[in-house]
Structures are given as structure tokens and as C-alpha cells.
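First comes one chain, alone, set out as C-alpha cells in the form predicted alone.
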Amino acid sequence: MSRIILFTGGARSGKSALAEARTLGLGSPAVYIATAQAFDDEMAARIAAHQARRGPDWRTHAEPLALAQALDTTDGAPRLVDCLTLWLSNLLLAETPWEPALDALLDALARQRAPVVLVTNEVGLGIVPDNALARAFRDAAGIVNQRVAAAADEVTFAVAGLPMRVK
């Protein structure tokens, strides 16, 4: 059985729904490690819609920054981390160095006993951003995705709701 599973794709590609189904296929109840933060009404509505869609087979553990710690404290059940891109955004907004946090995440993934499914966005498929912050985010997201994909046992790219097995 795969221990670390990564789903990537563009916005609204269906990756979260695919990842949720894959996680529940590994056991129920599962733990949903949510990295999103509701800074405005629109994001609060998105979070509520995600929670309503998931239903009773999930326990939610909200953690916007300390992802490695969240994995360690929830080990024992299949976990879904949704998503690494928001986690990276949270780190950058908190002015927390992302490289050590990524190293800690990879160390935590290596010691997990129960499977971990992660969701991330593929942000480098569009045009080159026009400002330094956006370019720094895109570059950091690419590095995060590459390093997590290298550590993963399985990688799936979602396109139009369809899974394409990459690794």
C-alpha cells in the first residue's frame, strides 16, 4: 500500500474530490488536515462547502502552519492534507521561512505509520507573473511540489476531473 500520495493539478481540476475518495479508500474515519484560513466571507463559504461535502466519515484538523506537527499528532488514521499551496501561502504571509518548514514536512512524512494523501496546485503552467512576490511564490510552490513528489509513493495529476497517474 502506498504511504505518501500526492494529487496535483490546476484550480478546479477535481484534485480535491479525487484525493478525498482515495483517502477514504484507505480507511474510515479519515482525518482532513485543512490548511485554509477564512480571512474573508468568500473563503469562509468555501471552507463551509468543503466541510459539508465531506460528511461524517471525516474528522477535521485545522492547521495553517505547523503541518509536520499536525501529521505527527494525527498519525494512526489515513490523512488528507488540503492543500500544500495554501500552506505555503500561509507561511509566506506569516513571514515564516518555508524551506525549513518543507524539510520538517518531509521528515514527518517519512516517519508516518498511516497513509498521507496531499493536495497541491500546479501553479507553473501559466504565464510568468508580473511581480516579484508572485514569481517567488510560483518558484517556491514548484520546489515544494517537486520535493514532495520525489518523496511520494504515488503522484496523480488531475485534469478536468480525470486522474492521470504520473508516478
Contents of the next structure:
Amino acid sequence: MSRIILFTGGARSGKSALAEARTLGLGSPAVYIATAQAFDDEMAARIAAHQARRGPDWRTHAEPLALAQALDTTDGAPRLVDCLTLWLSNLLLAETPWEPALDALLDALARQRAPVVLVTNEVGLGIVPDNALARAFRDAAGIVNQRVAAAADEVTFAVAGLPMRVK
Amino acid sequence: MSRIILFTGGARSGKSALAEARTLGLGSPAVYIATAQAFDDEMAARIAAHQARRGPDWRTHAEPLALAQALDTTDGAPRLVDCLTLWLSNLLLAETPWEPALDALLDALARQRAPVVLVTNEVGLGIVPDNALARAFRDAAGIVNQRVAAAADEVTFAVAGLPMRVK
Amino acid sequence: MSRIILFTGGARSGKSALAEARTLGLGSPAVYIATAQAFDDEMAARIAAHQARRGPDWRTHAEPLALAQALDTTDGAPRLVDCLTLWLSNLLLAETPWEPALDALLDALARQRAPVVLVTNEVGLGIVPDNALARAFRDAAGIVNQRVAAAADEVTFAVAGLPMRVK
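Alright, leaving the form predicted alone aside, put up the form predicted in complex with a further copy of the same chain.
The next block holds the full complex; its first chain is the one shown before.
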């Protein structure tokens, strides 16, 4: 019986660290499914900092786009997907329709045997962005969050590194 | 005895859907008091999507500015006001002072016999906006939220489509 | 035995008013450690409005940068530090390294005999900012919040003027 667990929160809210601890609590070695792509030095530094925090209990599986296949390939150990917001951003940059990709992710989540922990970002609690692309992105991110949260067994909102259980 | 219920949250946090379900739980047909104005195609599409989700259990009452009167006119059935942030934006665009309008709204809420559910947005959890108008807007929006929340019997913060009860 | 209490939330979420009430509940007169600097009229107006709300139960101690020393100097009465986000901003403007300053603050908090209430801001729940400085600021603000929250005995997230207890 699979178990779907979602951690959401703002930037630097501690959601990844909470999600990593939760994943290792489900068994190790665990698989870290990284959606980040190092397009520039800032992003590369962020990825390196995340990797440095994780220890030998992790195997890393980099997958910017095909999350459903990444889950099917790695089933058997607990997985941590970090994060859905970058995945959405990657889909949009690749001009891949995100709604079918979200459907495929939800289908894949439903058929996993081992647990999956997912990290996502809250991006809709600031002032309405000036440009239409940013507005479309935050709308899509909100829908991704809602649909994954609806499918999840547990949902936690991270604030200042602390967990608030939502579901 | 009236009952004042507030749903707040970010963009696409599922607050409107939660508020609609809560309103229909109070009785139907209910009145949907829409503050949205279709200034452009994006806004028109958003309004249409919201209307498509609502069924025959709703009567729609469009009122961008005079919320107090809209409440007095429709008293007798449960009302859903969606949303206070757009209403504030409409007031500012119309160069109507928002503080007396907020006082009038709170007076009207206090005299309603049938329940009122209100939706609002959290807009103050991002980086401080560059322009003074956006800063003034988020300050005003925060005060609207605080005063309506203080008058409310129930307040719920929506995250990823899920309710967190605050009051 | 000291007691460290943190209030976080968005702009105009009511966190300062909640923190003031909590501080006075610990004893009075209390010391208000103000990190705000009046660089312009908007900021001066905001400071004046905050001061007008506070009564004779408060002594004000203005300190934009040296929070650790301000705490050591004022130990003996309950202190309210408002706020850490402005303090971080002041450090960056003064080109003072923020990480050693944060370490010094945490050391000072650990040695206080009288309680300290701190206010901070959530700034990471909007769209990723366009400019690198704003991104660096929100990363640093998130780390400040996480580390102070980890050291705190109580953490409260303010939404629409209402407290949500996180820790």
C-alpha cells in the first residue's frame, strides 16, 4: 500500500529538510528524485547545497520532466520528489503541456507500491504579479498543489522550518 | 442570528471552492455576490470558469463596489461574497475611500439575519513590492482582512485546497 | 529562565499587535527594541503609527543593527524586538555580514534572563523575484526565521490578525 505525502511552504521555509527527514523515516536508502536543472551558477550552488545536506542514505535520480516514469522506475524504495514547482517550470520552459503531465503524475502516484514524499512551493500569497506569464504560472502551480494535495494521505505546510499539519 | 464566515488564502489555494461548499451547507438557493469586473479577456475567462463551477443552486448578484447595500438587498438567503480583495481593488480604481466603505461593510454584516460567507486573499507574504501603490494596496488588504476576521465567527486559511481553521 | 517567543506572518497580518499583547502579558514596563529606520516619509509614518498604538507601558530602545548588545543592555524586563526582517535589511544595507550577526543574536538570546518576544516577516510565499538581490534577501530572511524559530519556545504564525500556533 503506497503512501503519498506532500510538504508545501514558501522559499526557505525548511520544507525540503522536513521532507527528507520524513522520507528517511519510511526506510533507507531512499531515492531523491531531483527536478532541478542547473541553468546558471545560482541554481548550481543551490543544488550543491541541497546535495551536501543529504548523506549516503540517498541515491539521486535526476529527472526534470518525466516524473511519472521516474516514479515507476524507482518503485520499491521510498522516494522524495523535490520539487513540483520546478517540475512545472521545466514543463513550461520545454513547452510541454502541463495538464496531461499532471494527470500522468497522479496516475503514477496511484500505482506506486513504495511511498512517495513530494515537495512543492506556495507562490500565490504575494501581490498579483505584473506580467501575465507569472500570473499563469502561479495559477498552474496552485492547481498542481491542489490536485496533489487532494491525492495525498498527508499534507504539511512548513513555516520557519516548523511543520503545520494540514491533512 | 447571523453568522459571518471568512475564507482566506493565496491565489489558487482553493478558497473559493471551500467557501462555496460551506455556503451551500447553510442552505440553498444561495446568493453569489460577485465583485469581479471583466476588464479584459483574462479576467473574463476567470469569471466564466468560476461561474461554470457553480450550479443551479446559486443566484448571481454582481456588485463591484456597494457591498453593504448588496448584503441588505439579498438578506434572507445565505450569501457568498467573492472576493474582498477585488472589491478593495475596485474601490481604489474608482477613487472611492476604502476605509468608510469597510466601516459600512462591517455595519452591514452586523445587521444581517442570514449568514454571510466571505472570500479574501492573502497578498502580504511575498517580497516587499517595489512600487508605493502596491505597498499601499497590500497594507489596505491586510487591514480589510484583519477587521473582517475580527468580526467573523469562523476564519479558515486555505492551503493547497485544504482548510486550516484559524478561528 | 529566559523564554524566547517568535511571531511571524505577512505584511499587515497583525503580528506586531499580537506580539505586543504577548509581551505585556509577561510584565510591564516592557522594552520595545525598534529596528526600523526612518529613511523616508512612508517609513516615518509607519513608525509613528506603531508608536501611537503603544502606550505608557513601553520604553523604546532604537537599534537598527546591534541587536545582541541591545538585548544584553536591556535584560531584566520583557523585550519585544520588532522586527528581524528590517534588521536583516539594515545589515545588508550597511554591508555587515548577516550570518555572524545572526550567530551573535542567537548567543545573546540564549543568555537572556528576562523573556524576549521577536517579530519577523514571511517573504517567501510569492512568485520568485526577478532580481538576484531580492532572491538573496528572501533566502537570508528564511534562514533567519528558521534559526530563530528553532531556538524559540513558542512560534506563532499570524493570519488576518489571528494567531496560529506553530510551536
